[in-house]
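Single chain ahead, by itself, as structure tokens, in the form predicted alone.
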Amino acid sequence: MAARRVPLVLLACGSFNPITNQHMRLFELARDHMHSTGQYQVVGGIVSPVSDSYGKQGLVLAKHRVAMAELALQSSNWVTVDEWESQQPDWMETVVTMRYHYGRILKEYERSVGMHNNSNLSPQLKLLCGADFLDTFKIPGLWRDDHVEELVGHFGLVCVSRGELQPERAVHESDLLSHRRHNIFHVREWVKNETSATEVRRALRRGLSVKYLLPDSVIEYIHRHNLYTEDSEMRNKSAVLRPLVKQAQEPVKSLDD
């Protein structure tokens, strides 16, 4: 009899400013890889756009970023958009967003299987990210060690390589990540796609075509709402990223609190 697989949900947090075909491609690559391990059955994917208070330059309003993501994912039968993080009045740490979604997933699972289920295969939630995400752990003041420990040790990462970035090196150079490397899954993208939301915004500001980089429905939405102009790129220009401010001001409770 074939071994039962662990139900797995993939969560991608980020600006999605705007969502691109490459963002959506990450989910497909990650699902294939996790299935190939023989341990997991991917049962869902979640796109979670960051809130407006993140403070990143050129970040358009969350209502637009959520709407574009919903349009982009209309063709997916397993990846959805969740508004919770985007609607928070303040920027939420990634671990807080992970806790919220994991709690919701567990409640849905308990309702679906009933209270008398004896299976040990409770669903898991892992953070889906690009290779460049691991490098953010090196930025002074951006992450606390206990947050990284919780994120990598308790939940886990599914990291998709992009371009010349080498996520394995980032893991090797960090003692904390190295100790938890069994819970970091590296996915290689052999069909290279260097689509960058930053470059997409630059092209849009200059009146250049972004067809085939974004879904047509997203392009139509951008033009209809006049997004990604020279004026919009000045939004938050002098602001300090909220994570750098917040991490220095107030601690976040751990899972045991």
The other form holds:
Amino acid sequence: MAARRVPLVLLACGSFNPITNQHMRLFELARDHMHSTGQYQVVGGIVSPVSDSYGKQGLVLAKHRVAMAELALQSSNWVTVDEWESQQPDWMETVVTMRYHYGRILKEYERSVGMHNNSNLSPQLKLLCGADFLDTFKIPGLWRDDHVEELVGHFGLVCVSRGELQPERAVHESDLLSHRRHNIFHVREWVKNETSATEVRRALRRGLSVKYLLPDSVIEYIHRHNLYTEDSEMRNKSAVLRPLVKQAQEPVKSLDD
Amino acid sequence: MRSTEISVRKYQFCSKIIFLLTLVSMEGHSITKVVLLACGSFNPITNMHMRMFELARDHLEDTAEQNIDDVDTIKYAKKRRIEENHHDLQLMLLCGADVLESFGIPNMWKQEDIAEIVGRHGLVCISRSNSDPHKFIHQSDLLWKYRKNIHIVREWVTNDISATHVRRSLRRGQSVRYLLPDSVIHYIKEHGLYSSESEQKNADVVLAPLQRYTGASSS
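Could you switch over to the form predicted in complex with the partner chain, since the one displayed so far is the form predicted alone?
Then the entire complex follows, led off by the chain already shown.
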């Protein structure tokens, strides 16, 4: 008797500045892992590049980042790019993006499944991230506590560890995360791969090759539009990350209160 | 992962693919051509193998501070024959630090072969953060003698896609997408390569070089 599996969609938020093979590996590793739990059937993956108003240093225009992601994912039959987040007028909290996508997924699912079989398990949406993402919860003012709770408690995380980082430790050191550890899935990336978008941009600035770190079509796009120069890396250099500004303005539950 | 066993298994001569990368550079009025040769099992080839060529080329270009007029792709180089009347043609062995360190495994290499490779030709060695090729060269009189012909390229960003790991993932039905080209993955699936059975091949066979050189002096 086959156990019924929860249909699962994985959402990856981030700069994707630019998208690399490593980003796409995250999806592959996460899918394999969630399948192997026996409880989930991964039915889709979404790449959601952050909007320009995020204000991160070196961020090139969203239209380019979306275009590159589309090129990279052309050959994928289950992961797609979504530009909703990147098109919002202001930076969107991750949780808001998740709520939007979950609403869409649920509607789509109800439409296709219909009302005749109400014993089917409802689909879930989980945030796919790297281990360094867990550490960002510690940065003061970057996350609202109630958002972290909703993200981890209600939705859930699939966290792929890379290099030397220890995500389990990050969970252990946070009461909030620890309380929800059953909803944080740890995936081990045994292949030590430190390829990062930062390194790719560095190589491009220096005229070095990035072949085999990202798809050829993306490299071609980058050269055609001359993205990633010394100038592009200086963009937003003195700006404050949008989340820090936005959340400072709102009444936030803080440990200092 | 850094055991001798891993290095030794790499030298199974089950298949040897020669990759030629031609670098044309101008130095005054003479043309120096460098061709990089990578030997190995390529069982299977991965993005990491191909990265090695890119890193080596960037390094040599950078070191020599030469302009590249014309760079052949692998596709063209395979079809080309290297003409005899090209003086200043240099062939260099491209490898990882594990190959360099395999020079120290008794009976794996003939000393005169090592001397010819590094003395007459040259070596481009891609090193990772967990190996220290400079120290290894320092500890070998033979390598030290030809240290000028050994180019160490630091791989600052570790990209450790080993063929062993790829075969393991394939055996377990796990995805290897984005570790090697899609076309290679397709080929592997089409021909049903890399199963538990295939991994057992040669399990009790002694590597050819070890068979050949056992009994010869290793100093």
